[in-house]
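Below sits a lone chain in structure tokens, taken as the form predicted alone.
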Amino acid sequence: MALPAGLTKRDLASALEEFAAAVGRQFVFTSDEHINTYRDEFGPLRGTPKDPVPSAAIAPGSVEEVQKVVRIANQYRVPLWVISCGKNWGYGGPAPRVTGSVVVDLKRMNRILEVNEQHAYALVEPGVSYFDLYRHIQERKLKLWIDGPVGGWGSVVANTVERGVGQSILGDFYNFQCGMEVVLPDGELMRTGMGAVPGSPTWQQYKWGFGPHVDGLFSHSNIGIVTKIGTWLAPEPPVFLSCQVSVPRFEDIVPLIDITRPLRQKNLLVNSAVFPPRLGRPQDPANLGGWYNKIGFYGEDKVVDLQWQHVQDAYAAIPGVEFKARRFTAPYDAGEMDAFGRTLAGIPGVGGYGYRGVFCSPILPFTGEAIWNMIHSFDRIYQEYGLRYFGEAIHIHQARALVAPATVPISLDDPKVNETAVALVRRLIVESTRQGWGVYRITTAFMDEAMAAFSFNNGALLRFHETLKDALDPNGILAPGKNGIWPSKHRGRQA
């Protein structure tokens, strides 16, 4: 069993006994078979001495049990790493940053506490997946839409606090959260926003509460465990158009993005758009092919037709552009939609199986020039390692910036491939920093390098994070090292 630094086998055994008393012995997992499921299956450090292997995993079933777990961890100084029901492929899987951490698996906390059709919101626990929430709404025939990520098994809570994205009208998940319940690092329970008023009827209807807005402190965070979250839903539109704009040449990504930007800013395009290459991952660098843009229109019959016509007129400036569209009307039958349409309708999917790689996802200005320059600068680096970068997919969080994921392949059985992946990702971070691009997310193995790019005024932002960490988590037990934020006992000797 892997031991956390500074703990004896006896201390860890005592802590595990107390965890068992708190959550039930059957929900404390220590066998090698169990531990393997809490490692990063597709991580570049797998099988190396730096692979952060957990010592155990525990699965609390209630908020009260989470509080007990946190208090026991403080008593014994046991580092915790919190996950829920998703896969997190490409960003570190379920694995912690510190070897010997105890993984707190929240998948048993899977209650949908409320879905309000009148005010279009849901209140859920971390073990609720997008599949769960979608089925709940469909079974009750509620006229509400969610927005699901590529992998519908993902947790609504986790995708929200990690700022995940979908591709429909609620694609920027964090932007549509409203109200959290959080277990703080000392075991204290807090509700944010209007939830701090006992019996408030507007906890999931008004974000801000009274005083400083603190919800963001628990996003990409290691100073709290989110045990409930409110998420806004969308009223079912009477008409939905599933549309595609295709351009034939690789260089057409520039006008495609530059035409899209003002359409997004004017809210003529409202879904979280994706720009994948038409050829997927082409193998012939001389035949890179074009791109396409997935667009959804939602609303009244005549309105969506006018919007689609206006958008086609705008893109018609690109030679060789092609358009496709399919119309659907309420009540919707997902079986009539292809995978493309279901994605734009916010229906959770099953994409991502078998993915083997890691992501480095910088944020760029919303311009074709920025993307074009990034593609070529990244491709030059990829070629140094015998690979090619094709741009693959450009995700839009909102109308003023782009998320540009770079994917780097790894191997389950070839250490040299993974050594290359580690070196390549580090080069991408260096290049991104040189260009002034911070990352949106990155796999856990590279969180320190990613945070180092946020260095304005001698790293004032990180020092602020560290001040909060030390004040709220003086024993440094909650997710040490997440997003490059370490407690004082680890600083200078990071795992």
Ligand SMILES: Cc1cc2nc3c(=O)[nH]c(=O)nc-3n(C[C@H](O)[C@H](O)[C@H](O)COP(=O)(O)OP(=O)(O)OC[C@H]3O[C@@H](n4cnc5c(N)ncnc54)[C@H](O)[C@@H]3O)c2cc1C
The other form holds:
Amino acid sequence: MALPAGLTKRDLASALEEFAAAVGRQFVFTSDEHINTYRDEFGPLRGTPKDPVPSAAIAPGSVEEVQKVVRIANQYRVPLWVISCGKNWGYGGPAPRVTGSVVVDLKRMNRILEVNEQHAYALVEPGVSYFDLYRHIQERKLKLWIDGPVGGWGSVVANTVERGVGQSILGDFYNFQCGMEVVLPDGELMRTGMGAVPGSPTWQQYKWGFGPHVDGLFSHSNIGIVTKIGTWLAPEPPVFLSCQVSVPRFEDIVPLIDITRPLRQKNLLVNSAVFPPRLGRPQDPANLGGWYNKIGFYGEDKVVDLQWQHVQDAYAAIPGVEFKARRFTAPYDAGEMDAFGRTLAGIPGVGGYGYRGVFCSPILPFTGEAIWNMIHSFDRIYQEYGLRYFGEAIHIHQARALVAPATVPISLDDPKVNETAVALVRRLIVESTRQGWGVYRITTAFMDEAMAAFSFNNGALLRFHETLKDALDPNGILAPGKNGIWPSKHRGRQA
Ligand SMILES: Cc1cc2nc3c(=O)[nH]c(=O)nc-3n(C[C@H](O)[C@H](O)[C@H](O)COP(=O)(O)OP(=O)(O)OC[C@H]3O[C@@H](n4cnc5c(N)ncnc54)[C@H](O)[C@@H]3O)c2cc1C
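Can you switch from the form predicted alone and show the form predicted together with the named molecule instead?
Below, the chain from earlier opens the complete complex, with every other chain and molecule after it.
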């Protein structure tokens, strides 16, 4: 069994006994067979001594059990790593940052506590997947739409706190978060925003509460375990248009982005995602081809038609541009939509492009020039490693910045491919830092490098996080190293 640094076998065995008393022996997993399911299937460190191995996993079934687990971890100084559905593929899977961590698997806490049709929100526990929430809404015939990542197997809580991206009107998940319940590193239970007012009817309706707004401290964070989250939903639109704008040449990405920006700023486009032509495979440099932008329009009959017409007029300036649109009206039949239509409508799918890799996702200014520069800078670096740049999509859910995940292939059985992946991702982070981009999210193995980019004034931001970490989690038990934030006992000693 992998031991956490500084713990004896006896200490760990005693802690596991206490965990078993807290959550039930059947929910403490220590066999190799079980532990393997908590390692990163997409991990670039696979097969190397640096690949983190948990010592155990435990699955509490209630908030009280989570609190007990945290208190026991403090007593024995056991590092914990929290997962909700544990499917963080491409960004680290269910695996911890440090070997010997006990994975706290929240899958069993999977209650949908409320779906409110009048005010269009849901309150859910961590183990609720997008499939669960969608099914719940469909079964009750509620007139609400959700959005999620391409794989419906992910957790609403995890994708919200990790600031994941979808492709519909609700595609910037964290933006639509409203109210949290959090177990703090000492086991204390806290509700944010209006949830701190006992009996408040507006916990999921008004984000800000009174005093400093702290919800963001629990996003990309290691100072709390989120046990409930509020998320805003969209009222079912009477009409949905699933549209595609295709441009023929590789360089057309520049006008495509520049024309999209003012449309997005004016809310004439509320969402969209730009894709390379050969989704699922690294691009063939001899035949780069064009791009397509998938756009959804959601709303009243004549309004969506006018919006789509206006948008077509704007893109018509690009020679050779082509438009496609399919119109759907409520009540909707998902079976009538193609895969992209379903994604734009927030209908969860099985996801996956048949491409195993890790993501490096820079944040870019919303200009064609910035995207063009990124593609070419990244492609030059990929070529140094015998590869070509492959970007999964350019996400346009905000009006002022773009998220453009670059994908780097890994292999289940070829260590050379993974050595290349590690070196290449590190180079991409260095390049992103040099250009001032930073990344929005990264595979666990590269979190230190990603955080190092945020270095203004001798790393004042990281020092602030470290101050909070040490004050709230003095024993450093909660997800040490997550997002490059280490507790004092690990600082400077991390591998
Ligand atoms: C082919 C492919 C397509 C993908 N498409 C998308 C996409 O469209 N959009 C997107 O955003 N991502 C995408 N991903 C990335 C990722 O796989 C998904 O975001 C996935 O849903 C995350 O898994 P999960 O929800 O089970 O999170 P988990 O593995 O449960 O959690 C992820 C992380 O969140 C934190 N966390 C989880 N629960 C809690 C909690 N309760 N309290 C505090 N912290 C917590 C932990 O640090 C944990 O490591 C894709 C990946 C692949 C391989």
